[in-house]
Each structure stands twice: as C-alpha cells, then as structure tokens.
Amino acid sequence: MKFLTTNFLKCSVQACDTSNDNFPLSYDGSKCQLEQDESIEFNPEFLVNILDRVEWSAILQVAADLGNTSLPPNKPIFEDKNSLNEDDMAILRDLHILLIQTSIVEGEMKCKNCGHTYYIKNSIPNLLLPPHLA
C-alpha cells in the first residue's frame, strides 16, 4: 500500500462516521514494513496536482507514527506551477519518495474512535469488517 493512500483511508466502522477521530488511522511504526520502489518515475506534475488533494495534518501524523518527523509543518505550496526552480524540485523529489515510493507492505492501522485494527498483509490494507461491526 502506497503511503500515499494512508491519506484516503478512514475506519469502516459505520458508529464512527460521525466522528473526527477516524481519520487519519493511525500506524504502529513498529509493526509496520515498509519498502521503497525506486523504478517508479518522477513526476513533478502529477505531485503538484496530488498536493491539493491530500490532507496535510494527515500526512504529517501518519509520517510521524512511521517515524519520519523530516517534514515541514505546513503544505508546500507551488505558486507558479509551470516553472518549477531547482528548491521546489528538491521538495518534490523527496515527496515523491515518501508519497509515492514508499509502500507499507506489512503492518497494522488502527481507528482511534473505536480501536478497530486493520491489517496490511502483501501490501494490501484489509478494510472488511467483522459481521458485528458492520
């Protein structure tokens, strides 16, 4: 599962709907796998494009429960997106490694409403939910 995803993953549970607190998941660092695919390309455009997409707050906390603390507290920003200095391409280039490359392939995600585990087995998050918590 790409870290990015981390990003549009929220718990199932339907009692926690109404809550703040099931998004984002949070992450046992220390149950968590992660691998990097480096043959991805870079794509400067495409990550320009995800950054307005993406929940910021989130991306922070669930970099944090993975143990990288490296990011800047606030979204970067690209104002003219058509001309790019070599700065912003150092930014984007280490958001595409973390964003894009970064996959967690084993590990665990945990609702912090309901305490709900969700597994990541072969890099793929399980989402179902038991019958009783359907």
Contents of the next structure:
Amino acid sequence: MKFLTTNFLKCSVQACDTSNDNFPLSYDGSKCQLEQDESIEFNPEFLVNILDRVEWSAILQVAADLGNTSLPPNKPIFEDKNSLNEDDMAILRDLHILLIQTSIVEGEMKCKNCGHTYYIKNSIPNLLLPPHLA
Amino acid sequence: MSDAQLKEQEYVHDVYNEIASHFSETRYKPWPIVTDFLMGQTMGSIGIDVGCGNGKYLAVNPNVFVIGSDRSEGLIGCAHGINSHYNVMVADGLHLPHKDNTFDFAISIAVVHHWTTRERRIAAIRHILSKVKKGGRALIYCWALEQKDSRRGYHIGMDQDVMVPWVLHATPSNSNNSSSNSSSSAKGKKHDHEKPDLTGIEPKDRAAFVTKWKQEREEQRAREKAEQDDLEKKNDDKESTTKYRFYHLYKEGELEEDCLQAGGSIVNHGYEKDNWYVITEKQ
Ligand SMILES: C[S@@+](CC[C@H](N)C(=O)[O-])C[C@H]1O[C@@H](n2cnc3c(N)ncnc32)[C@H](O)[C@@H]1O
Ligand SMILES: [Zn+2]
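Now show me the form predicted together with its partner chain; what you just gave was the form predicted on its own.
Shown next: the complete complex, the earlier chain at its head.
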C-alpha cells in the first residue's frame, strides 16, 4: 500500500472512534518493508490537490515511524497553484516519491488506543476484525 | 455473531472467496454511468470504492485517488494481481477503517444487496455516507427485481430475497490450484526401484525378500491409485459445484427509500444493466 494510504487508515474498532488515538495507526518500522515504484508518473496538479486533503501531522508521524524525520514540520503551501515555481516543483517531486511511489509491502501497524495489530502482506493491508472485536 | 452475520458469512463472504478467481474473470467492463460518475470528479479528489471486488473501477479516472476495499481477501488479491498500483485493502463495509467526513465521493457497485436485512442495508449506506464530506456524493447500485428480460428472469411478485447460483467449473485456468497439482504429481510419480535391491541379502533369504518387496510395491501402488482416484473425484466434484450467494433484489423506488433512511438526499436515480442506481448526497 502506498504511503499516502496511511493518511486514510484508522483502527476498524468502532469503540476506538471516541479516542483520538485511533489515527494514524502506529507502524512498526523494524517490521515494515518499503519499496519504491518509479514507474508511477509525477503529476504536480494532482498532488497539490491531494495535499489539501491530507493531514500533515499524520504524515509526519508515520514517516517518523518508518525512520524518516526530514520532513518540514508544516504542510508546504503553494503561493499560486496554477503556476508552480521551481521550488514548489522540487518539494512536490520529493512528496511524490514519498507519498505515491513509496509503498509498504510487508509490515505491521497497531492502533494506539486498543493495541490491535493489523498486518500488511504482499502490499495489501488487512483491516478485518476478528469476530470478538467486530 | 448474529443470524444475519452468519448468513452473510456463509452465503456471501465464503462464496466470494471460493469463486474469486473465476468471478474476477467475468468482471472487467465498467458500466457507463459508473464511468461517468468517476470521470466527473475533479483532479486530485479522493474517494472510496466499497466492495470493489477485483477493482475494475479503480483506474477508470487516473486523476483521482480511490481506495478500494472488499471483505474478500481472494478478490482483493485478484485486484492487486491485475494492477499493483490499485489502492486496495481487505475491510468490511460496515467497519470501514477511514475517518468520517473525509472523502469527496464514494461508489459501491452491486454490494449493498448482499446484506441480509433491511436494517443492515440502510446501516451500510449510512456508513458509506459517514465517510464522505458534507455535500459529497455516493453512487450506489443494487440488483433489480425487475429484470424480466435478463437470463435470470427475476420479476415483480417474486420473493425479493433470493439465493443466486454460481456454477464453479474447473477450467484450465483453475488447474494451478493445489489439489490438481498434487493429482498430476501423483500421476507422474516415478517408480524408482523397478527391481529389488538384493545387495547384502543372503541367497537363501532372497526369495522371501523378493516376495515381500513385490507385496509392498503392490500396496504402495494401490495406495497411490486410491489417492489419485480421490483427487480426481474431488476435481470432478468441483467441476459441478454450485455455490449460492444471497441477494436482496431491489424493487423500483426501494433504493431511493433506503438512501433517504440512511440520511442522504437523492441527486439522481435510474436503471442500468439490471440494476437500480442512486446518486445520494451527504447533507
Ligand atoms: C457483485 S460483487 C461486485 C464487485 C465490484 N463492485 C464490481 O462491480 O465488479 C459484490 C462484492 O461485494 C463484496 N462484499 C459483500 N459483502 C461485503 C461486506 N460486508 N463488506 C465489503 N464487501 C462486501 C463481495 O466480496 C464482492 O466483491
Ligand atoms: Zn483500536
């Protein structure tokens, strides 16, 4: 699953919705295996609009879980979305590599509220709950 | 688990997992109104496809980010195999692992009819809408009761809760599954020792040794043959296996009613490919 997907994944347990710890999930950096797929094309206009919909603090947390602490503390903002300058493009290119080209192919993630562990296998996260939690 | 959940496990989830690869081969053509809905989304918007199956709608519009989820691990595996760039996950449609008020749009094509009670179908639509932003829209398709001209011939007046057969043929594309593999290896098993190895056997004991060796070999062959017959029988059985899936066939106006009950407003509705569809908007 793409790094970007982590921004849209919370714990499936309904009871955890009342806590603020069910998102983002916490990723076990020692068990997560990352891959980069350079065949996915860079589309700056797409990415700028995606960024509007992203929770930056969650990006920072997951990146840190996975050993990347070099991101800017605040979400990048672009003066004029319709004419992106060189600097904007450089930032977007980096984010494209992180959010779109990088995926977690094997790994584990945990809810910080209930502690339930979910697994990623062959790039596919499984968020199904065992019957007693569903 | 409740009765409804048990029924869905047996007559929906287990079946989709069993028929996944075969089912996936029949699902590749996007329906026109679904395509229009997806193409109408703006650049860089985000959406969910609940019950995405093999993911046939996930790459229709390359300029949106769609997360597809399905309860069937088998079908999600097929989706990933078809296109490894699809964003897919295994999840239940009533327990979606997304925050509320997040997505610009949602689709759920031919899924809601699989919940076995009206309460659960409405809850599923409400749950999908909960993940969409205010003013966001969801396109929902359900199988129609009114399909007199289709192969199945469902029509008004019938019971709306039906068991729909899926005949599972053992096609060549299935031949890489484990049982036919072991069957062919049993068939092809070499008998390495066609003659007994008499080295170190006293001449006086040789006759008895050979007799025992022959007997053991016969027994071994009989075992292998029985094993092989068993496997072939299994494969034959599989050729004619019929699996039943539960469907609630929607009658005209019913899906609109369920969407209203779920708290959505009706933006558009109609009939396409033996299905009723509704575009419902989050208030
Ligand atoms: C008729 S198929 C449609 C698949 C896909 N939407 C398409 O149009 O090709 C129904 C799908 O609903 C999924 N499904 C059934 N119950 C579900 C549930 N409770 N949660 C998530 N998916 C479910 C099945 O696994 C199956 O993939
Ligand atoms: Zn939790």
